[in-house]
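Given as structure tokens, the chain that follows is alone and in the form predicted alone.
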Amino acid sequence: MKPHPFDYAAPEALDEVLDLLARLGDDAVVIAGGQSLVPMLNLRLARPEMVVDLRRIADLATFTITDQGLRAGAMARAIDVEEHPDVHLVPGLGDALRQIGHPQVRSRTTIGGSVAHADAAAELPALLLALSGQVVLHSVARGERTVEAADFFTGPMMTVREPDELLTSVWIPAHPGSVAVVEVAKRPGDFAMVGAVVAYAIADGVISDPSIVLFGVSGQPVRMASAEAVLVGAVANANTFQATVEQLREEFGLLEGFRDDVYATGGYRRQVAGTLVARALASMS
């Protein structure tokens, strides 16, 4: 397959990216590393006027990571943030990362595109949810906005973004506790099938800032509000493990529906959601 003709551009500076975006709106679209709108454009599921490359912007691709989290440009690549020595720091990150197809994926793959992409398999929305990390926003209309991650995914491949709107960097939080990030796919590499991202920290002897976020399930990542109450104040064991994937499993019903696709059935997908976070609580206790 072959894209629809477009025009393309490789803007220098971020204003130029703006004012390209202000004037055309839906007939543009934001190329950073490609693993996803590449694909599309070839399907000619995506039919832009003009492609906006932002490779030749060197500020969107400069990260930094503290003890507080990572604040990464749009156009950070994955693979340079997995690799560096810091990324313990972030509880999770290294983990996410990894699970991102292969070494030659990620070395194309840019933490912004991944998030702005808003692929309801992809691990790096889920890790922001969990963790309720932040996307910034620049536009010349609305100038910059900061929005919660709890806001940003709307549905598939759906964010609050606007179309003459560009996510110039993403905050991902480090978490007090422990992070785990499990996933099932059908070959390594692979999107995953199902997905989850659990949380905790141990305050006093109990459990305190729990986080159960699923991907892969939905048309976005989810986060499971009830499952996690039962974890607060609770002892780190088998007994409150078990009690959490219970109620994991009767709040299900109250999602909109598991997908099913030509990888796995919703019935699949709702029976080995429950079996990853029980794996996960039980390997950070």
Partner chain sequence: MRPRHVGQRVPRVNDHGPLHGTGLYVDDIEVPGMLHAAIVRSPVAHGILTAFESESVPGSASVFGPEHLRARVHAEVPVLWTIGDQQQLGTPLVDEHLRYVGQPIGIAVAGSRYQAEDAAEAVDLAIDYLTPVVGIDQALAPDAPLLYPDSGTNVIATFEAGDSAEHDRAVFAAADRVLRTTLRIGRVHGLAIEPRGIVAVPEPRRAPGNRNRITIYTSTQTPHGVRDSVCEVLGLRQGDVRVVAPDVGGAFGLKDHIYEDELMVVIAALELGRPVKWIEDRFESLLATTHARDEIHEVEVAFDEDGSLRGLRVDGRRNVGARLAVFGGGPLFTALGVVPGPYRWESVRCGGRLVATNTMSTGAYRGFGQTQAALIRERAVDLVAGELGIDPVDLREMNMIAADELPYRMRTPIQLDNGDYRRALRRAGELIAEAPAPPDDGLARGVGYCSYVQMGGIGPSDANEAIGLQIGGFESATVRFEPDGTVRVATGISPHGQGLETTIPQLVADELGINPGTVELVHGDTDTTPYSAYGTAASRSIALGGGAAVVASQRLADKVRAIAAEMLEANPADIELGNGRATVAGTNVDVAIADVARRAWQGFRLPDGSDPGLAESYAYEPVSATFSYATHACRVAVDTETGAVSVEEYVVVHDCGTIVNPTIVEGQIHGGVAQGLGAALMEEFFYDEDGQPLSSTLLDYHVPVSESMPDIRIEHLQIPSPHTPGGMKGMGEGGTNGSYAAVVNAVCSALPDADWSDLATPLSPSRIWQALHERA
Contents of the next structure:
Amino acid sequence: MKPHPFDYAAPEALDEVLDLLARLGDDAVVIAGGQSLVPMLNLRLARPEMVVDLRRIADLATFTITDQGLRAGAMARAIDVEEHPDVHLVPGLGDALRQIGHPQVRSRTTIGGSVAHADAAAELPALLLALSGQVVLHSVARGERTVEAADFFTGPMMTVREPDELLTSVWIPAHPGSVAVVEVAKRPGDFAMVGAVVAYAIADGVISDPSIVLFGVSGQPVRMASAEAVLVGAVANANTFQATVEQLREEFGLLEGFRDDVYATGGYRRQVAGTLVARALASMS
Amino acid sequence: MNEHTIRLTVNGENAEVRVEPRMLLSDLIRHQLGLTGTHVGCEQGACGACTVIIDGRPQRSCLVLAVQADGTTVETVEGVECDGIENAVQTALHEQHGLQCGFCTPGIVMSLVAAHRAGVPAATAREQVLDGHLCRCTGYVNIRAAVDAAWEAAGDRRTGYRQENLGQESHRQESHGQESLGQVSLGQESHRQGGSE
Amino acid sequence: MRPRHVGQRVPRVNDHGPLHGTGLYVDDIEVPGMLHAAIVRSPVAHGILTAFESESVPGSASVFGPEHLRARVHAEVPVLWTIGDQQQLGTPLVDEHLRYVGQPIGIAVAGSRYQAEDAAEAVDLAIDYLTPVVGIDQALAPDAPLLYPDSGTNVIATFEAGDSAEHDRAVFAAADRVLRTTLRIGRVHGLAIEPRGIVAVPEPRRAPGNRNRITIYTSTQTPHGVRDSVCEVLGLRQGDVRVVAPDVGGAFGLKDHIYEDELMVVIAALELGRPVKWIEDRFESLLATTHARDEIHEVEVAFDEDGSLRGLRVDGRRNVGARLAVFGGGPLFTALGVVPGPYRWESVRCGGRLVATNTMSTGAYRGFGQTQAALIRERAVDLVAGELGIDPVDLREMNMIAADELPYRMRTPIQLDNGDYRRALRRAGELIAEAPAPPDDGLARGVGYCSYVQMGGIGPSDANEAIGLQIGGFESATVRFEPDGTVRVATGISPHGQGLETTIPQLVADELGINPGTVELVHGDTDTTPYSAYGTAASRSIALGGGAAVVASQRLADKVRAIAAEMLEANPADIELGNGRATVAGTNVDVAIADVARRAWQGFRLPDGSDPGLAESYAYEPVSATFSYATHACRVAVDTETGAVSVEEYVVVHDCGTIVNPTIVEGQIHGGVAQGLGAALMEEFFYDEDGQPLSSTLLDYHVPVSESMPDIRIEHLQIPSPHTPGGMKGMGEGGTNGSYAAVVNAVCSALPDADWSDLATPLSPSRIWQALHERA
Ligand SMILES: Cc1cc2nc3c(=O)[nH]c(=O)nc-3n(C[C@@H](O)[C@H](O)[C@H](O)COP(=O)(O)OP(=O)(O)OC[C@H]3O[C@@H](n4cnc5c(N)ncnc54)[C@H](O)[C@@H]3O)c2cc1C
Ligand code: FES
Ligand code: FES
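Instead of the form predicted alone shown above, give the structure for the form predicted in complex with the partner chain, please.
Complete assembly follows, chain above in first position.
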């Protein structure tokens, strides 16, 4: 199918983009890599009046990776970050990126687009949440605001970003310990049926900075706080991990909007989420 | 709808065309520029038949608006050179019987040519790169054989490939089949790598 | 001493186009003045269309609604197979009774595809909603809404196959034990990577009597079949309609007839007097190109303690969707016909029911029911082996028809021809046992087998008529020397990936003593090729189309010998053909065959009884279907905690008679295995309860990718068919038939403790996990 007609602008200055968004609100949609937007345009599921292309705004395409973390302009491309020699400085980042679709898709996919799109089964939003990252938004009305990942995602493809706001950059802090990004997908390259990001560090023989995020199991990536709590200050051993997974499965039962569909039952997702987390924990110790 | 004038280089030639904003690059290439070697199998980004090389990277031309290609350099199957690796890919696909109906083939040629130029090892090309293409006729078996033959013929330019990636890929290759979840193993292994930094 | 080209790995002659971008697929065709179409489709699964308003459509576009279209229709779209008590013999081109999402109800035509879609979208539809029925069980429920209220039932036809009820009861009563199982065979989509498409080019008043001629370029596997239906439905003369199949990007049974939406394109072109192109997009393709399978089988197997298989009972129900596809219930009928397979049974009794639901039609797809038959039988065999603790290869072998028992009449009652089924089984067992031992990684492993006999080359024509199939079973060829000594072979079969452009010339070249490089296949055009009701389908092409070419070539060779003998002043019986020359045996007196051809077309001093020219035509009426066979064996690794499966090792030992080109045969097997593996593990088309399709993108309908597929070890047996000229047995569908059941059996054997009493394919991770953890 072919898209419904729309107008197109590719401004060279951020302010012009923000002006367009301020003027058009919901009628405008920005295009970043287009790897989620264009399929929706093609299916006529998205029918914007105006498509605003970010490709000419050079600043948005830059990114820096240090041992502190990734600061990525919204238009930084997944493939460029993935192939950057320092990508390992942010544990989990390369793994998350490599599980997005295929190389041919990642060559356009942007960091900002993936986060703004907020697919419940997407890897990058889950990583951002697990590592307590931040999202920077700009608009004419509100100026610049920084939103914690924990506050950013609100539901299936929903975020706190207002229609007139542009996501300009993403901050993913480097975790002091190890990070695993694991998932079960139908085929390599598909969105996850069940996925988990698991992180922790070990200091003085005990676990610190634990983080467990599930994705693909409900409307948005979810942080499993009570399961994390089991890990804090515990010794990294099989008993701890088992207790964590048991707690996780309990907590899972309380999740809202829990996915149960033709591809995988809710029972399956619940059980396998636990399995993935258990494996990740074990592989990291 | 207001049309836009765009300029791009396609297979080494400069083109200046007027397009509606909604025109897909795949349609521009095929129907306005008449380069019908690029095929369209889904317009959903999933089949890979429309893959072309844009500014050196293989991309889905069905997921790029033609206006977005303004100022870019596009290579299609018609522009693949008749020597070197490009030709090695085509020759190997022919000799290994890596195509049947041929509909998926142009996209696969473009991805493989781009992968080899970038120094991607054969093992990665056989798996991750080919996974980005659906072929319903060949079961991929002979396409993989063609990857091996082409890389062999043109020389596996591994040296150009970044070291950590190389380690990652070859490790993954060994573990294929042990872990039935390629993606789980991928995540776990690289975690180990990450953790050892 | 002539070079034999048959059996050689001759490289394919038609790879250049796709590799270099010079192929010509239907969407590559541009015609001056061409318009573009988009189809208006039903958004609901069940309802009555009460209005089709095109007021909001921009004036630059033309829209044809149901009434307008109906005015051009002379007859229903035919259903070519009548089975059992089936009443539905055709379906209307347009119908205000909407029975599935995607049903075509109108067409919009404009200057570009983009504008045509805008116009189609601007059509306002008024619909009275009816309650849909989606699944087989729902459709059979006593109070189910009816798709065809006049018939009083959703059952479109019932039929039986095999033994009588009395015989069946007696065998089951006498057997030591009986096992039963339910198999749910998921709905799949054949999914050619090239969707359908058509360019209809009317040529005003080019035909005599001021009639319109129309040329139809379409992505089809059956050009003549398309022409026949166009003419029947629209009331056109067959001579006025030319159908051309350009390069076709895969078909697999989906492109075996003309669809209603394509007929609408033809109508629009005729009405507007302009060329009209319509290319199906993937969304439409998933909704409205025939699906396949969607069956439930209740299977019972009777056997003795010593492992002897005695009786097989199958009650099969097939969801045929909203209307019968062109071959109606043929796939279920065929499944039940071949279900006995390569084993001896004392009784086989089958019942089939075709059930209408508010979903897309299910029709032909590679295997045409034989894939399901293999699963039914091979699951039953494995259940018995498991129950008795007998090795599945041993149990198969002890019940398998031995080479010297062939020919053998199955109880359904199809006559098998020749071969050595046990050898294929044993060898496959050996090969899979030789596979490298799996690592100790905690995954569950299992080996699965599937032995099958594949009926191909369907015919003879009288047998088709006897089973209610309204098309003949023969194939024809015309082999013609040109005056320069090159040869053209016109055939009714219509290759689209099978490599027949390479293999038919190999066959012809050997008969004529020339190089295959000088032989060209002419195909895919009703104006230049002999009639074929099938085109390329049903594992027929090399066996029957190739068979026809072989006999025509043999006759042509006789003629070459006669003329050469005249030229060389020798006896025709002493002339040998080879290396492009006709030679008097035992001498070096010879003449180039090209010179013979030139002389034949000059008509100079031809031998008595020889007409001028050098061409022969032959219509090959088969004496029987052909039966290739194989055993597939594979090893899978299952992650019992996630249900994920990987197929690690795969072997095929098969016999398809004479192998014209091993490379091409292997390629067919590879592709077939991938399709069966997909159906076993990941492919399923879903509807929700309202009949809305859920699998409307290629991210929701999962076909195998490279990493899903193992490498495949293939061994060929070659026992030529006793029937076909050249000895070929068709094989295009076999790979699919073997892999589906072999993979399912392997997963079941890896997880013996899971509950497989009600087995549904695909065996997705979630289903496997449920069988292991929720049901067991
Ligand atoms: C075959 C295929 C497989 C895929 N598999 C995966 C997968 O496994 N995992 C995964 O995570 N993704 C997957 N994706 C989707 C991923 O590749 C998308 O690219 C990504 O989700 C969106 O990034 P983008 O840059 O392409 O954004 P776009 O498609 O351009 O935009 C997506 C949405 O975000 C909005 N948006 C984008 N940038 C901004 C911004 N800076 N500010 C405000 N709003 C913005 C757009 O308006 C739009 O609504 C797949 C895609 C394809 C085609
Ligand atoms: S047509 Fe672009 S990916 Fe299928
Ligand atoms: S060769 Fe037909 S789809 Fe790949």
